[in-house]
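Only one chain is shown below, in structure tokens, and it's the form predicted alone.
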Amino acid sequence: METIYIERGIASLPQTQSILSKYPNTRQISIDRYTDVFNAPAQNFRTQKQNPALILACKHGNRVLPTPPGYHIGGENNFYFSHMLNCIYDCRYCFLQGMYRSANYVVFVNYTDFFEDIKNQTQRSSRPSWFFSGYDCDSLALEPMTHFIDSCLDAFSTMPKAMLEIRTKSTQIRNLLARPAIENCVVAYSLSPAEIANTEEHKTPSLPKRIAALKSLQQHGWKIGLRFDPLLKSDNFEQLYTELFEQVFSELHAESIHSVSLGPFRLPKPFFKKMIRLYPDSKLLAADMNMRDNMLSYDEQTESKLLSFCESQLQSKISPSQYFPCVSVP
């Protein structure tokens, strides 16, 4: 990392100083607002992706937002929050690459403001509320630098009505294994067949490494979740997903898995068009797509076939109470 941009208003915060201390030789540039850099015109996403800068900022306004319809794992009150914008990984299907102009990373360092908003939200209902981390980023990928999730777990341990999902592909679980598991947290991994992960999920940990991380977390007492999302079409789809489920469930205790979800591949049309420009040779993005509900997706027959096959495979491995189809998109 060659450059760190720092909003002047948060330069003295302990979180800011902690992060900067890890990069003593990196060029530091003071700015007024992160949007001056992140939303600047004429940025080259692919070029930036090769060597992104870090932007340390304050998140103002709505820090906790309702999830899209269908985005849940059984709760009635569902919200998401993003302590970071963009992801260190380079998954060809990721909607973030169609959403943002910039590939730089934004880390919001006003952690306590997030936790205060979450606490306030839980007090508005007598029922538990779910809060999903990892919607606009990977929850754990930069944890050794930010320690956000570690602080998050401290906060959630004092809020029994607040349920946390940590969504990730990262194997940065050292901090989780160094502390006791808490009852109101699920660590959920996004999983794809190895062949698809190797070609479409660039820079991510391999499937075996993700499964090993899940196994370690489960053995340590953490609730774990499996997110087969999005389901991606391939010529040998049935073989690849059969092998995936066998690999996963041969290593994990199925009865102790908190939740399993399947999600179809869907993207807003403007995002899809931008991603095609970024990756004109992508076989995944060149697949036949249909417009439905203002989203581009596989045709209904193909999507139904993918979901039905995976559901039938999961029926022999988990109970119906563990399964949550996810049909929403950003």
Contents of the next structure:
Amino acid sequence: METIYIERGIASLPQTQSILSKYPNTRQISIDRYTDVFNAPAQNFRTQKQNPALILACKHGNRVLPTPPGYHIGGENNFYFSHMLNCIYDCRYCFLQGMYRSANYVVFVNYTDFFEDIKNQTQRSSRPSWFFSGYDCDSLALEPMTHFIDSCLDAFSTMPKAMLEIRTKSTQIRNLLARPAIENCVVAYSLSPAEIANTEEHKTPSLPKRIAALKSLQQHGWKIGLRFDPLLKSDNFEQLYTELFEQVFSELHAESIHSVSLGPFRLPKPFFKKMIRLYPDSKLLAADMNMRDNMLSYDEQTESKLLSFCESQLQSKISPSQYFPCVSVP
Amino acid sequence: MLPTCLITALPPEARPLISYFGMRALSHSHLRLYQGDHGYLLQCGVGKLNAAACTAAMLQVLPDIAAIINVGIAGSDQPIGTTCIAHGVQDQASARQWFPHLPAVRKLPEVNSVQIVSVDQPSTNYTNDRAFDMEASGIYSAATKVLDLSFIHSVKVISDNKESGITNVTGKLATDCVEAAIPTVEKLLQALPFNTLPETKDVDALCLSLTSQIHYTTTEQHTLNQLVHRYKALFNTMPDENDLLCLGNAKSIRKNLLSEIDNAKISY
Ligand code: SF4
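Having looked at the form predicted alone, could you now put up the form predicted together with its partner chain?
Everything in the complex follows now, all chains and molecules, and the chain you saw is the first one.
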């Protein structure tokens, strides 16, 4: 991190000061609102991705939002929240590239406001509510800097009716291993075959490292989730995914996995168009796509082939109660 | 490095750059332009209106320009001769602002960043964290229509402050100041992230060649460009120009490329 923009309103918060203390030799620039920088026109996501700045900001309102229909793992009340916008990884299929003008990272430092909103939302129902973290970012990737998830777990440990899903590809699990697991939290890893991860998921931890992290978390008592998402087509798809499932289930204790889900590759059309402009050289984005429900995706036949193959493979590894099809972002 | 245009307001600021980069004057009816190996220099005159108008006209005349660096003098409560790079540019009259995406600190280690405020009349309200100039906001206002904020920068050298006011600024001082900023300009030129821009030369060349030989509407040209890009991404090679020309018309070429793309094998 070389340049940090700081909203004047949160400059003196302890969270802000704690983050700044980790980056002493940076340019620190005071701003009024993060949107002045983040939403400004004339930015190039691909160019900024080489050298992103950090923006420390306050999230006013809309902190906890209902998930899109179908985005759940069995719960009735489902919400998502993002303490951060953007991600240190660079997956070529990531919808954030199409959604935001800027690749700079925004961290909302008013953590307690998030927890307060989660508490209020939980109290509105007698049933458990699910809260998904990692919708507009990777939940754990910047944890050593933000400690957000650590504070989040403190808050969730006092709210047994609030269920938390931490979605990640990161192996920054030191804080999780340093504390006892809590019942109402699932740490869910997005997984792809090693060859796909190496080609399309730039800067992410390798598949073996993610599996090792899952294994450590499982051994430590954390509930874990597996998210095979997105399913990407390839001529050797069956071989790649067979190998992936073998690798994953040979290392993990299948019965105690909390949930497994599959996610087809889908992107809203405007995001897709922007991503092609940014990466005209991407094989993944150049492939044949179809428009369905205003989303770009593989044709129906290809998509159902991918899904049914994976479902049939998973049938022999997990029980139906562990399986939740199509939990997909966005 | 892709072509870059340095922009200064007045001849004393332009002269050291013209001389250092070995530039020669280009003949143009309205613009004062110079050309060298790295690109161009535009001398836009004083004030944001001149700056905006000349920048816009220059970008029209030289569409290959991929970056702009505004170099000049500014007033601030920092020592005379301090070189700064803008981390923000604000137009005082309208309060409009821009935030250039700066290169990494390690690429410009000795240069402080500062907020530049572009004023309509010279200002002496000096502070440490701002520098006054008269052109930057005009340049940003015009250049951001074409380029993105990673490729538009403003390098300023402090020419006046509380101790030595604006009346002491001479042409010689302006020249000395800009001369002192040349190492920073050089480093900035090297740090511009041109490597992140997709390589489009061969695709553009093929499309140009096809559209000059076969009738294409504007929409068809756009589609052709996209299809050739997709073909290149999938097959790691360009489609054969002669094969495409043999197809005779835009529609057949489109169908052919689409069919090849549909049948492309993707494996990891
Ligand atoms: S890890 Fe997730 S959020 Fe990060 S780039 Fe990849 S898809 Fe996007």
